[in-house]
Amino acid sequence: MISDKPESCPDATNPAVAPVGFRPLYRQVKDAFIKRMADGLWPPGFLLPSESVLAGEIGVSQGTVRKALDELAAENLVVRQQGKGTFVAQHDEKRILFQFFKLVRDDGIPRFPESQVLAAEVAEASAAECAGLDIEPGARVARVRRVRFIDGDPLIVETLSLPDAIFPGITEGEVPNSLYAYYSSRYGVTIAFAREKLKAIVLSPEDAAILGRPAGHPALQVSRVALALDGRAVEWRVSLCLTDDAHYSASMR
């Protein structure tokens, strides 16, 4: 049984693990591991040292390291592969599909959507974008508007707002379909968590025309703030989803 009582305190002079108030030791170790990911010391796909090596390096028990890694695995930040070791998770299509894309056809079979960019620009952030991204008035954002298809049918029209200071040049050239993988590979920004709000709405004439529905047709609005490993809000996405023959699917535990 792993105890939450610290068997020793991490060395405050060691940047790997610094004291962080009164919290279980394994959570301090977990935060230290997340910082290594955020700082690029452990990039996506990186094979972590063994639990015994990490424990010796940090100065804690192997059980404490294991408990920290257990939480990271539960949050899909690391992936354990039998016989190979523990790796920093990558934003491949399978992970994105099951962790972040929640619109599913009523047959229950998950499908990865295709996208068509309608517009992309860099502009001064609106008041709503400043609030969503927690940025100062006057800051600039990259704004991408696109429609997403499942089985060739347009089911989602969405607008993404990104801090231009974090993603310079993202609107120049082709905007890829799998953005979270692109954030990681080009900008070193890994999406770790997201907060969502759901609301029933009716479509405006413009959005309805894009989705092939009459104005006033019902839709589900999903507003998502995506957070990087260090807790920064790095994307605000507002998706308008048709649910005529699809539904929003989420798992809870």
Contents of the next structure:
Number of protein chains: 2
Amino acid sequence: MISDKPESCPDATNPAVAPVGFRPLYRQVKDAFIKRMADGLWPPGFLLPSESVLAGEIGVSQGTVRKALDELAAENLVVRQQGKGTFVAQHDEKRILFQFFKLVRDDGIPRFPESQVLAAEVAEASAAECAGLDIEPGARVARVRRVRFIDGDPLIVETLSLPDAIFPGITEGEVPNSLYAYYSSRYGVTIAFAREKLKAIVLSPEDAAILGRPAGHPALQVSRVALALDGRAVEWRVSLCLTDDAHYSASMR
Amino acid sequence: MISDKPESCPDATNPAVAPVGFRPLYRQVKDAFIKRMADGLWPPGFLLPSESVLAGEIGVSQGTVRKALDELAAENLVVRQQGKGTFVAQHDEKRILFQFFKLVRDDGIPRFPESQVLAAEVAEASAAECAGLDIEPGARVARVRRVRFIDGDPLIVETLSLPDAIFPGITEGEVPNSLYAYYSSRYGVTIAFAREKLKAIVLSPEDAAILGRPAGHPALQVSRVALALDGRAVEWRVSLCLTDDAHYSASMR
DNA sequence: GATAATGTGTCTTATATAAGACCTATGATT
DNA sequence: AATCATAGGTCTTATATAAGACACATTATC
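To complete the pair, please output the form predicted in complex with a further copy of the same chain; the form predicted alone was given just before.
Everything in the complex follows now, all chains and molecules, and the chain you saw is the first one.
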């Protein structure tokens, strides 16, 4: 069907790609898949059509679809299961634990923290929030301040900033423990990437009191910007972590 | 040649693999390539034979060689260059900067630090060193203590521990600034992976004096175990980093 | 020095086989 | 008759092989 080759690129939808960056075919396919996920056409947990069906639908070979899916699987955006199919990744607790939560107790066993909200408000974004979230000055943000416990011990106190335009009314209801799953289910926003900056600081009297340490005690400050599937920055959080009995774990392959 | 199939696994060298894990063919090929690098047969910078030559030599198809090389490229162990060939990765400064050096000044521009050795000795490994490096109690290690400067400011003071059995006589000559390149050129040891644990601590009077801060000043403690190609732990280092004007940068895809 | 030829490696497509998961019909047992 | 286990069949992904098209770098040629 596409064996005869009037063009080396059988992409019939976008003939004007060549002059610009000219991404390889499998990457165009990958971007198209990401767009479907971002648009909610393929929600989390969705079982995608088989590789051959996708290939026929788009008009490329099954191997090209496979290469696109391989990269998506490497980025944890889809999960492949032999014999079952390929699923859009979900933000279940285990995935968040392995992918986004880097603070572990020194015994090395990862545990998911419990959270307790201290305060929530909607206000005009500060300069730092505008910079971190890449939003206009004067835009409104929701701010959530909470403590997180591991094994009942308060280990983290953090402040989250969320653009009100993306998460309207998020401070009104109960803010759940597993935020990324909530972003997904209520707002259709999937967190795909995150960047973190770490510093060592000393605790202010207020933060120290919350964490049950003396003022001036050292803590790890983790500033995170989380990005959605389409690359927008949708969450900014600053976490203060006690590392007396825990550590931030990183590895470079 | 391997078309007739008395076994589904055409690996003639190791017929006893099947009962155990049974790795796919492309992974066996990948492991064979890693072994060649670890054995010094393929030194850093080496231009490997073309995919088809490798395929013919091993007796698998070119696509299988490609899949093995793809994974190696994803792990930064080889570098592919279209039209030129595939090369064994080298520990040049730029690669180390991007892959292993995560401390950047707050302006975001990465710079490679200068180093100044404070002390070097060979001694019996401490309990912590035995645990970190996975060596026998009583084994000897080389210890190097040094300060690292960025833009002339002392930002890091660190202690390295190296098994004497792997790096004999490393403390005798001049210890160079770019250690991983030195491991490679003088000892044929390539650092492939590293694991880090981060904590916030306060500086001891001695460390504080070296870094030009008051005692009790907060600092980021980074404990790194570096692994060679064959998976052996070959370096343990504990770095104390000032983060007043810098931060540790991490990202999760 | 500019241009063409050539070799090499990668990209894309195609095809075949293997293995895991799921469904269902069959048959035996209770 | 109802229940359970098993054996096939089918679907999907995983793995392996192969071949043509394209991109890039080098070399040869004019």
